[in-house]
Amino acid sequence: MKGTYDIRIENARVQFKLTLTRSLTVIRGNSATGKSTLVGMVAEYAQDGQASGITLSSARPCVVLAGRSWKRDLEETKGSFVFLDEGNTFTRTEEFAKAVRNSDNYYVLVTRESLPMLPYSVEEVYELRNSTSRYPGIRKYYTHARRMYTQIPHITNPQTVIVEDSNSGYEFFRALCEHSEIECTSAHGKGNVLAKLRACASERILIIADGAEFGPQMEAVLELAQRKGAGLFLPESFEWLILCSGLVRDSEIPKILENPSAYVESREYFSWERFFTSLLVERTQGTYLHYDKARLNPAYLASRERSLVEAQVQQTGIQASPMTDL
């Protein structure tokens, strides 16, 4: 499945509106914010249809996955929006992650926990916000999903840069840091960023990670970053930065970048990071810019090529989580 979809579900008391852009959407928040009500209404409608008193507007079937039979039920579910309420322990397992990876559904995971087995984006973590009807005598709640991570701390002139990966992205940012005499270190994986940040003694720290898959780590890292005065730079991925820079000349790339959801097939790509990597490898194959995720092609460190990608780093930083002076 691919594309962006709007879902509206309501009864006489409450209305929910969601927009699903990627295969994994996470809804966080405390108790009494409507999370379980949302899943419960989807389940009621799936069982009783309009007789439930619920109206559901969706381009695809909406189902709830729960209980011991989850694996069998998921195998029978195709091209649907699958809702999961908190309390399902199987959502934290590698078995569930593998089942999701091999399906063509979109998933809405309602949880107060991080789910490290699932590579969801920081852009697709939401909290529910309510407003009430303005009409006298009518008591109805209108609930929409709002992105949680809209205020990302940033710094300028970092003393130390921590890069999530140890591959091509790290090699590129290390070269930029060497040029500016800034210490650069690799966390060797997103799961190690928190420990690396905790151990770092520098006063001005910048963390660089792929936002497309950093959702599970975001809450803990953000909390510590705020306490230590560290900044975060979270582009979709390093490959996305290259594609956005204009370095790779391809007339279709700008169209794809403008609306990735129209091109990312969920069954084939578990996250947008993997899609952008595949796209960059494909579009540079047989050229001097041929891309290898494991080891950076030296062509990307040549003066002109590095300048174009560096300019995109600065531009993206200004728009999202400012990162200047690298």
Contents of the next structure:
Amino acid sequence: MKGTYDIRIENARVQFKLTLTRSLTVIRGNSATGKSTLVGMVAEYAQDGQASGITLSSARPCVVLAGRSWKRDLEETKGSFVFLDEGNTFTRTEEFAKAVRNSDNYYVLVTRESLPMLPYSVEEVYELRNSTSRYPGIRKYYTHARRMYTQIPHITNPQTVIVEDSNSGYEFFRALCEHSEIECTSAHGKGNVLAKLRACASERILIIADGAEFGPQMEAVLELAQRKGAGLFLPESFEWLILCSGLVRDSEIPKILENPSAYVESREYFSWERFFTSLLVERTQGTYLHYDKARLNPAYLASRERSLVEAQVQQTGIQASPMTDL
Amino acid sequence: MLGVQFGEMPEAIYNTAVYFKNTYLDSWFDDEFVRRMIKSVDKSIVLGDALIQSPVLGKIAPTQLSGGVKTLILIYYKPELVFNASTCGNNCAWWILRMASKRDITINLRHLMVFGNGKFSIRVLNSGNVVHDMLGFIEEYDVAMNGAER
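In place of the form predicted on its own, output the structure of the form predicted in complex with the partner chain.
Whole complex next, starting from this chain.
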């Protein structure tokens, strides 16, 4: 499945609105915001349709996955929006992650567990926000999903940069940092960023991670970053930065970047990070910019090429002097 | 004191909503402390006879309370059991500490619950360490959940 979809579900007392943009959406936040009510209404509509008294507006079927038969049920579910409430032990298993990876559905997970097997985006973690009826005399609650991480701390001119990546992205940022005399270290994976941040004694720390897959780590890293005064820079991915820079001349790339959801087939790409990597590899194949995720092609560090990508990270304050080959 | 076990805990009751539905007693809702938790977290008022006035859902049964407050009530009435408190949002954290100040309770967490900016005492059962602020708690979380080094 690909595309962006709006869902509206309501009964006499409450209306929920949410937009699904990627294959994985996570809803968490405070207790008593209506998360379980939402999933309950989806289940009731799936069971009884309009006879439930619930109105559902959705371009695709909405179903709820629960219980011991989840695997069999999921095998029979295609092209649907699958909702899961908290309390399902299977959501944190590798078996579930594998089943999700190979299916043609979008998933809405109501859970506070980090679920590191599922590479969801920091952009797709939501909390439910309520407002009361806009009409006098009608007591109804309107609830919409709002992005959870809208206040990401930024810093400029860091003393230390922690890069989640250990491959091409790290090599690029390390080269920039060396030139700016900034300490740059790799966390060697998303799961190690929190430990790196804990251990870092610098006063001005910047964390660079792929936002497209950093959802499971975000809550704890953000909590500590706020307490240590550290900043976060979370582009979709390093490959996305290159594609955004205009370095790769391709008339289709700007259209894709404008609306990735219309191009990312969920069955093929578990996250947008993997899609952007594949796109960059494909569009640079056979050119001097041929991209290898494992090792940075030195062409990206030449002055012109580097400065184009560097412009995408200007807000971080890590940049080499202009027109210098690194 | 509050005890926290991070991650897998086979003896913990994971699906607290199901456990609540099958074990709660109407008399629980006559208790003033329970009523205060319901008012604080769910913004709902106990009318009596286990009937609750919710600002969103109208008059509801206890089974329609939020997952967070149901877990708080279970912790309150069954301190000898361990419940999955990852069904509780951060707006439940203060109440968990409050209950733990009166008697020993243990909860199971599968996420980083934020206990605020103040001082507290939590024994993390994975390591046996007692922590007194969020920095210490985050370290224990990282070691227990991510296998990180200290």
